[in-house]
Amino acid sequence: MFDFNTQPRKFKFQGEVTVPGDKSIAHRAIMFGALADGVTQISNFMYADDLAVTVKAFRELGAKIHTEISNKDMIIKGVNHQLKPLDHPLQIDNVGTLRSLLFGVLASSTNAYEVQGGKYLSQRPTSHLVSLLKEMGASYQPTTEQALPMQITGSNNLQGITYHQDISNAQIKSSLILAGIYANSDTKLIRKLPTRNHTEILANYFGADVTVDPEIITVHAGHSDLRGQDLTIPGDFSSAAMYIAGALLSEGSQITLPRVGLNTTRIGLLNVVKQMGANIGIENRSINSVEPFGDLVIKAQKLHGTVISAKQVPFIIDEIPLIALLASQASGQTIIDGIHDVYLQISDRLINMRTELAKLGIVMQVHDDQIIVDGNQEIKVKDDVDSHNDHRIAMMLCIASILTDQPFKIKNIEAIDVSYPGFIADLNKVLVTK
């Protein structure tokens, strides 16, 4: 465990800095080029720790994957749906992308395995998931309470379901879609509400057919055959959304960042903090690419409070514990309602950006389908505060120590290796003491 001493004085934001490659996009893009047929190259590949655990989990499943850290490439010979036995466990750690993942692509494979997890998934339930994937035809065995370590053997006769989704959760529905693509029949998903979309456009580049109604998600039958393609993976948009919060907050700022996806299932922050009186700027827009990209230049602005709507929350998921730092430096009171589904997903994570935000004098009420923030909060350092090993609440809280000059300690900071190991050095290299 480590430990990270902030300074004791405010910065703020000038120059470029480029996010690394999208970490939801590249989960899928391993695991697709991984069941395809033939050569996968994918550029822009991220080397973080959740990564390199689904890049093991896939190798020991058979795929041939080549990495050339030094220019962020990544080469994939798929192995055509033909999953390699194994005689020993799969270890995911606490990548809960992959666990959710990984269930739907085992279902349809006749081998058995055993798939075990890190402390934190051996604790967390995958009933409602379990469930619907063995009503397909898989069969799951869990050790304890439905949670992790799980026996799982697919089959090769899978059967579409429909699913009337009673959670918006964007893993459930992609661990689905991945059984559907080999299932005999069609697989639909009656939507709640819109979730992030990474895994419908994948799943279409290489070759399945997917088709998305405003209403319906429907995974077609008889498409099955996955062919390896080249990919270039935007930059990460919770990456970004660290920059832009701590640019609209640190008077005087002013930063771009280059190629940043902006898949619209995944830029609900950009639209919160228009809502709170921001003007982003969006240059160089891709054309014909697989995912949309664009350049962003973000200027410090006055924020004031607003209300986000349930619609709005599954575009929020990752950048909550940064709302909520955003809220209590605007003016006036800012109210995220219809929390319920993802209160049900990161509970922990809402729980501890509470109690970590307070001991900076940040206060807020988080209810189980609603959080309150009160703005024009000062920040007054109480005690040295702890990413929980929350690779969010770390970054969100580095932010937090650019915006005052009462230095603490954020204990365990090697979380933010996760997702962005560079982070601190890149946010380095932007920061300019006031």
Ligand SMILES: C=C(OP(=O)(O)O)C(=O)O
Given for the second form:
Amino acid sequence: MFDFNTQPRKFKFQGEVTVPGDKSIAHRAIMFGALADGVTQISNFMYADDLAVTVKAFRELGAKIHTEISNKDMIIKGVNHQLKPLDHPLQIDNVGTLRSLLFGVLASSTNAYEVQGGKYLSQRPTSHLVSLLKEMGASYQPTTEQALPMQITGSNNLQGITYHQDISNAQIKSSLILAGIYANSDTKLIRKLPTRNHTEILANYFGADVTVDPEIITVHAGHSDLRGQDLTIPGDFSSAAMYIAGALLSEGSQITLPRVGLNTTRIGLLNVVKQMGANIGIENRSINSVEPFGDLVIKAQKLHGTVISAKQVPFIIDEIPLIALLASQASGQTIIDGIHDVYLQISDRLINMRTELAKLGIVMQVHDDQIIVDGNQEIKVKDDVDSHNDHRIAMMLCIASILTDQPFKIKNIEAIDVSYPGFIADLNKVLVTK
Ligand SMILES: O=C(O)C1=C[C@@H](OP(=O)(O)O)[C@@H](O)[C@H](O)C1
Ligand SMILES: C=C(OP(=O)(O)O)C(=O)O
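The structure above corresponds to the form predicted on its own; please give the structure of the form predicted in complex with the named molecule next.
Time for the whole complex; same chain goes first.
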């Protein structure tokens, strides 16, 4: 357990920093590359703890995965959907995205698997997803009253289902798409609110047939011969978000973030800060094999409060800690409406954020469907803070520390390794003392 001692001075941002490759896209690229026939070459892969767990799991399931850590490349030789039977459980630690998507992958294998997780993930609910995958014809048996360990035996006769999304959750949607690709009939997902669409994009890129209409996503049966592909992963917008928030709040800042992913289902924060009165420059927009990206240019700007609607929430789900910090420093009140689905998914994150921000003198109200943060809250350090082993809380607290000259400790800072192991080093490259 490592403590991080913050500096007793304020900083501003200057220069340029390249954020690592997108975690959500990387999880999926490994899975599709592993399921496909042939070789997949991935560039700009980020070696973070969460992704190392996914690599290990799919190596155990038979994929040959070669990693070139120095130049962030990965080569995968897929198993052509012939997953390897195992005589031991698959360990997935606390990786929620892996848990959800792996459940979908295993739904179509007739091998019997046991999936085990870490303490935190074993408590994260999964019954909703499991009931849907069972409806398709796969078997899921928890071995305790917790969500994990889970014994899974899939089927080679999966039937497509029609699912009226009652909660907006990309992981459930993605899991059903991964199962639906191998089903004998179409799977239809009637959408509640759009969520991140990396799975739909990559499924089609690797040869599946997923049609996306505004109201309904259809996974067409009979298109399961996935072929290995080459792809470059854009910078993770959720990692860029730390620098966006920090630079906006630190007077005199100007920073450039090159080649950041600009997938519209991920960049909700850009709309939120625009509503709060700020503009982020976007230059050199482009698209690589599968995803749009561009350079972000951020300057410090004054912000005012705003109301964030329920339909915006899925596009800012990982940025909520940073939005709470931004809101506390803006003028006027900010409300995030319609967070009920988020509350179901990551209620501990919301409660832990509130606890840690309070130690910095920032009050954040968390209700079961709304977050309220008043503006003009001066940071007053009352106590050392703790990441609660949550990478996004850890990094938000690092950004808060540069806004005050009152030093404090951030306990369990190693949580940042989950999604951005080089964050502290990168941050120090672009911070200058005010
Ligand atoms: O599918 C994904 O890669 C993710 C989905 C998000 O959760 P939702 O499933 O609630 O959208 C988010 O919390 C997580 O960081 C990654
Ligand atoms: C919650 C997150 O990811 P996961 O669901 O994969 O744990 C996250 O990256 O913030």
